[in-house]
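Shown next as structure tokens: one chain only, the form predicted alone.
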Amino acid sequence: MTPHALTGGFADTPLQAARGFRAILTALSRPGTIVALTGATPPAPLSPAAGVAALVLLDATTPLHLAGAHDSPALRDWIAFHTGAPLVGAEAAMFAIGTWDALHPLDRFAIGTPDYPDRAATLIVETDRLEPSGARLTGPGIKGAAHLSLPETAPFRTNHARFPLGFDTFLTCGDRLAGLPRSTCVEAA
């Protein structure tokens, strides 16, 4: 483990974790809402928002898959020190972090079972752009409709069709995060 793995976490863990959790919960319960997440400075290529999400959502009982360039020694060490989350293959992951392309194929990730739909993976997708424009979102937590820049819409439509099964998604860009639960109906812009 490198000395850099010991840095970049929360300076005031109770306060920052509580604020981060509330912002993440807001984003997931109000699809299309973009929230700011600050307080973490993880190693590249992990964004600050994805770093806060990792610090808040991961612990020693949450298997994590790092995809593509995110599967780096520096990031593995940082995750191990700050969260203790075990690193696993995509099929065993409760959480996965990577770019949209690196996370493919998506059918590797758990979607839950009819008896336990909560045993599905949550994808943290690092994007180059996160804006309230593009795909049209409707469903629980959205008054009327919302819009969100998505890497593509077809996989999210397929995912919604499986509801109550399917994966949940967080999209991150820099210090911003948006949630897209499987219950959200996605239509092309």
The other form holds:
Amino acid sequence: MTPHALTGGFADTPLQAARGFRAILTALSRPGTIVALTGATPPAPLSPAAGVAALVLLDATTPLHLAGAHDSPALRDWIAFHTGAPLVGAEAAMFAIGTWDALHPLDRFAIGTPDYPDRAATLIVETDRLEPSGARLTGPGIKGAAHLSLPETAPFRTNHARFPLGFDTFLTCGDRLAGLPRSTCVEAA
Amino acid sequence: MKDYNFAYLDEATKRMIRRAILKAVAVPGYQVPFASREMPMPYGWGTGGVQVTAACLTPEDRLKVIDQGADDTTNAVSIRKFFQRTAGIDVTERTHEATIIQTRHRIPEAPLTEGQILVYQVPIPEPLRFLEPRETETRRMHALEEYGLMHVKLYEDIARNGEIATAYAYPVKVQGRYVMDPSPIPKFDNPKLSDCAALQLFGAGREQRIYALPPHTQVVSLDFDDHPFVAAKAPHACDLCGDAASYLDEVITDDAGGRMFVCSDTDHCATRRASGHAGRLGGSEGAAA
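Having displayed the form predicted alone, please output the structure of the form predicted in complex with its partner chain.
Below is the entire complex, every chain and molecule, led by the chain shown above.
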């Protein structure tokens, strides 16, 4: 383990986790809303926003999949020290972190069962660009319609079509985060 | 304050509840199981709501707690004090000043706004429970979207009473998918569930379930074409503030049949009286106050 793995976490966990969660809750309950998440400085390539989400949501009971370049020794150590989340393959993951391309194929991730739709994966997608423009979003949490820059629209349409099953997505870029639950209907701009 | 972690619960518990809340938001109306904790109050006193509130609170929040609309009843006062002591947060009795409102069995009269969270205390989260006692069966009925039994129940109401007699915990359908128990709010409040600007979270402590309505979710009260849903209330005006449109409590005032009707939402009533409105019995009191 590198010394860097020991730094970059919350300085005051209860308060920072509480504020972090409220921002994440706002993002997921109001799709299209972009929130700021700060307080974590994880090793590259993990963004600060994804780092906060990891610190707020992950622990020893949440199997995590690190995809592509995110599956680095430095990040593994950081996740292990700060959250204790077991690292697993995509099929067993409750959470997955990576770029959009690295997370493919998406059909590996859990989408829940008809009896327990909550047993579905949450994807944290690292993006280069996150703006309230582009794909048109409608559904719960949205008054009228919202817009959000998505890497693709077709996979999210497929995901929404099997509601109440499906994965849920957070998009991160630097210290910003947006939520896209499976309940959101996505249309190309 | 220093004797407890922020908002009483330990961080691992809050993470678990927070993950459940996020899944509940992603599947509106679906009851997410969670590992409900023992709280320093008995089941039935809002342990589910308290855990959801604890998981959502930040130091910047201003909390309002109501019990049947009132800020000054035992349950509301004790939960408000609990979070003042364990989270050090500000509290209020004004609906529009609150960022989180924990409620037992009412939705405030004042329209809720973007950015507010309404946390319901829920005794029995499963709307089908009294029709089918087996959890395995009700879970399958939700999975198959098999809600005929609920319509039979409402029909039997009509057959026996000539109208749908269900007056509280009136079942609703969320975004055309899940049938949900809105907790024992009077059906007068059901229309406020739909297209609400605030996020609505429901916590059932003893039954270990959390469910949610994101803002602006479409919520429809179940009914029939020839027996449409009616948001009923007592056909009176408030005797203190004179409001004819608010939900009323009937208060027995003596043993000779005397009674008065007052707003169940104490903040709504006090706000109206402070701005000069007066009802049948509220004139002199209002002037004195």
